[in-house]
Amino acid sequence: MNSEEPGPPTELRIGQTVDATIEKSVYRGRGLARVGGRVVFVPRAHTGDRVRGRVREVHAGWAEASLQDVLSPAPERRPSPCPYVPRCGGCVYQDLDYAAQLRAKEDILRESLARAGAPWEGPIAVRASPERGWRLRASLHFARGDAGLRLGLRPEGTRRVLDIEACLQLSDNMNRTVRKIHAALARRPKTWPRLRGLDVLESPDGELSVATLATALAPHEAPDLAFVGREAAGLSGLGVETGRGRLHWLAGSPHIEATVLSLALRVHVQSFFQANRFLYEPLAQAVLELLPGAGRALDLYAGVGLFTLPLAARDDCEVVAVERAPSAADDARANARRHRLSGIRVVRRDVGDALAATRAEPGERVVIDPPRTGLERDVVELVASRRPEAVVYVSCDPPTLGRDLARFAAHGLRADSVQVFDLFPDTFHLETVVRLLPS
C-alpha cells in the first residue's frame, strides 16, 4: 500500500506494513504521512523521507506506525553520531542535519501556535546550540541485568534501562563522573535491589559536580552509601533520597554555581535551572532586552533568580520573584543577599495566590517561565487584569504556549516578538520566548 492511492480513507489494521512519504515534521519528533487518505504518524521519520512502517495504533482520524526502514532518505538525513540511536529514544533528530532540525522546530512552532488559535506570521529568530556537551543535569535509572548493574536511560514507553557508556548530551567530565558512580555501586551487589535512579548536576564551567541517589532505603540507612562520594573522584557533593523522597546530605555541598550577566548564582541540586550550559545566559539577556522600562517587575515561576537578579541589577527597581519550590526560593533569597539587591522580594507561594495578594502597579512588567503544562486559566486572567506594560513568556512546550497566547489575546495582550532558543538540540524540545504587549 502507498500514500498515492486515491479514493476514500483506507482502513488500516494493526500490524499492517505501509510505505509512505513524510510530508512534514510534527511535535514530539514524528513525521506525518498520508496512506490511502489517512494521516499516519511515524516516529523518527523526517520531512522528505520515503519510509516503510508497521501500524501499531489505529484511531478514528489517524494512525501511528513504527519505523521499519527508510526506503529513500531525505537529503538532510545524516548518520547519527551516537551509537545508541535509535535504541535510546531520546534524541529523535540526531540523524538529521542540525540546520534542518532548526528549520523543523520553527515550522512546528508556527503550526502549534496556529492550531491553538494564536498564529504568528512574523519573523522568528532562532538561536542555535552546540550539539554536544550542552546538558547541565542528567537523570538516569538503575536496573539489574544478567551482566550486573545497569545505569542508563529508559527508551520511550518502556521500563527497560539501556546501559550507556557515554551520552553526547553530557560533558566528558559528567560522563566520567557517572561511570565512576556506577563502578562504585557495581562492586557492591547488596546495594542493587534498592537503587532507583541517579541525578547529576554540573556547573557550567565543569568545576563542580553534585549527585543524588534515589533509593528505597530507610532514612537511617542513607549513610551506607557514603562510599560513593569517596570512590567517585570529582564529585563536589553527594546526597541520598530515601524511600519517602527525603534528601540526606552525605558529603560536600548540594550547590553548584552559575554566572549570568556577571552575577553569580547558587543552584541547589533539587532546584530548577535551565539545562543548556551554552544558552541559559543568552536566554536571560533576551528576556532583559524585551522588558524595557523601569516599573516594578514580577518574575513568576522564578526558580533561583535567573531573570530576577539581572532585572534588579539593571533597573534598580523592585522585583517580586514568585517561586513555590522551597530549595529554589531559598537559592533566590541567598543570591539576592549575596549581591546586596535589596529590591528583590522572594515570595514562596503558588503563583495564582501570590498574584491575587499583590496589588498591581502602573508600568508593571511580568516575566513568566512556567512548567511544561503552561498556565492555569486563572493565572492568565490575573496577569491580564493587572494591565501590565509588557509580558515576556518563556515556554518549553509549543502546544501549551499556543493555548495560553490565545487566552492572553482574548484579554487584549498579543505577541509582538517570537524567538526560539534551541536549549535541547537533537531532541524534539524547544524553548520559545514571546513578548506580549497591550493591543
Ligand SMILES: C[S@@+](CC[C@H](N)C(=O)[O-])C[C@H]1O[C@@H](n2cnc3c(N)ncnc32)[C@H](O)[C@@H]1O
Second form
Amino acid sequence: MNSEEPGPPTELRIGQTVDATIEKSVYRGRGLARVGGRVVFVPRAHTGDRVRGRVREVHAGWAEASLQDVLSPAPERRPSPCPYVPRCGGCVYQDLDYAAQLRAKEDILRESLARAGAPWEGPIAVRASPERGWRLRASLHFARGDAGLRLGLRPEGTRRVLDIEACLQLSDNMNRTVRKIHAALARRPKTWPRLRGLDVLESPDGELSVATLATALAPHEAPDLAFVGREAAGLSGLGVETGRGRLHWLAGSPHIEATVLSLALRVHVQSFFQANRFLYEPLAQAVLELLPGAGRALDLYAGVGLFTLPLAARDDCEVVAVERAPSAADDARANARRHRLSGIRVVRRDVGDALAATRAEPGERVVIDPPRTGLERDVVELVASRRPEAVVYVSCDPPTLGRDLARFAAHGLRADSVQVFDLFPDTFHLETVVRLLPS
Ligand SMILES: C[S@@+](CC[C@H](N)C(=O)[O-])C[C@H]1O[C@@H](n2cnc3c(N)ncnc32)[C@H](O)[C@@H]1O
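Having seen the form predicted alone, please provide the structure of the form predicted in complex with the ligand.
Full complex below, order starting with the chain above.
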C-alpha cells in the first residue's frame, strides 16, 4: 500500500506493508510518516527517508511499523561505523551524519516543549561531543550459550544478550577491561550459573576503572570471584553484588576520581555521575554561568556534588545539596570536606521532604537535575513558592521537561535560556539546560 494522498483516513492492519516518506524525527529515535491520513512511527527512520515498513501496532489515530527497508535514503544518511547496528538498538542515530543528529535533537526538543504547552522560540545553543569513547559507565549482561559464557548488551525491550567485541561508545581501555573480565570468568564454568551482569565505571582521564559483578551468589560466596581482580589487570577496584543486592568489596577502591573546574571529586561506583567524559565539565560550567549572584543556592538531586562544589567554591555561599542515594550523598559530603568548603550542607533526603523542611531565603538560586521521570507536581509547587531569584533545570528527558516547564510557567517562572548538551551522541537521548526567571 502507498497512500500518502490527502483524503479520509484509511484503516491500517497489523502485518500490512506500507511505503512512506519520513516527515520528521520524533523522540526515541523514530521517524514520523503519514499513510492514508494516519500517523505511522517507524524506528531508525530519519527525516527525508523513503522507507518500507510493516505495521506492528495500530492505535486510535496512529500506528507503529517496523523498518523493513530504506527505499531511498535521506542525504544525511551515512554507513554506520558500528558492526552491531541495527541489532544492538542502542545507537539509533549512528547511521545519520553527526551534524544532522544535532539538528534532529534540537527539532525534537522544540517539538516536545511545544506539545507539552511550554513552547520555546528563542535560540538553542547545541554543544557537540566527540562521537567515540565518550561513555564513562558500561552495563553489560551475562548469558550462557553453546560457545560458553557470553557477555554483551541487551537490546532495548528484550531479554536477549548481544555479544559485542567492542562498543564505540567506550574507550579502548574500557573495552579491553571488559574483555579481560569476560576471559577470566569464561575460564571458570562453575561461576557461570550465578553471573548476572557487569558494571564498569572509568574515570574521565582513563586512569581508574572500577567493576562490580551482579550475581546470584550468597554473601559468603562473594570472595570466590576475587580471581577476577587478579586476572583482569588494570582494574583499580572490584566488588560483587550478591543475591540480595548487597555490595561486597573485594579489592582496591570503589571510587573513581573526576575533576570539575579544578575540583577533584570522588565518585562511588554506585553513585550517579554524568555519562559523558567530554561534556560533564562544560555542563557544570554552563550551570554556573546561568546562576550569577551570591545568595544561598539549593542543588536538588545533587549526586556527588557536580554543581554543588563549583557553586560553593565560586560564590563562597551556602549551598544546600539534596540527594537521596546514600553512596552519592556520602561522596558529596566527602568532596565538600576534601576541599574545605564549609558552606556546603548535604541533606540525605527526598527532595520534596527536604524542601518542605527548609525555610526559603530571599535571593535563593535553585539547580534541579531530576531523573528521567522529572519532578513530582508538589516539587514544582514547593520550588515556585520559595520565590527563587533563578532556577536552572537540567533534564535528560524532553517530554517530562516540557510538562514541568508548563507547570512552572503557571507559577510565574518562565524559561529565558535553553541549551542542549549532546551527552549521548548517536543515541536518541539528549540533555537540556533551561534557566527559569520570575516573570
Ligand atoms: C540525574 S542525577 C543528577 C545528579 C547530579 N546533579 C549530577 O549532575 O551529577 C539525579 C540524582 O537524583 C537522585 N534522586 C532521585 N530521586 C530523588 C529524590 N526524590 N530525592 C532526592 N534525590 C533523588 C539520584 O540518586 C541521582 O543522584
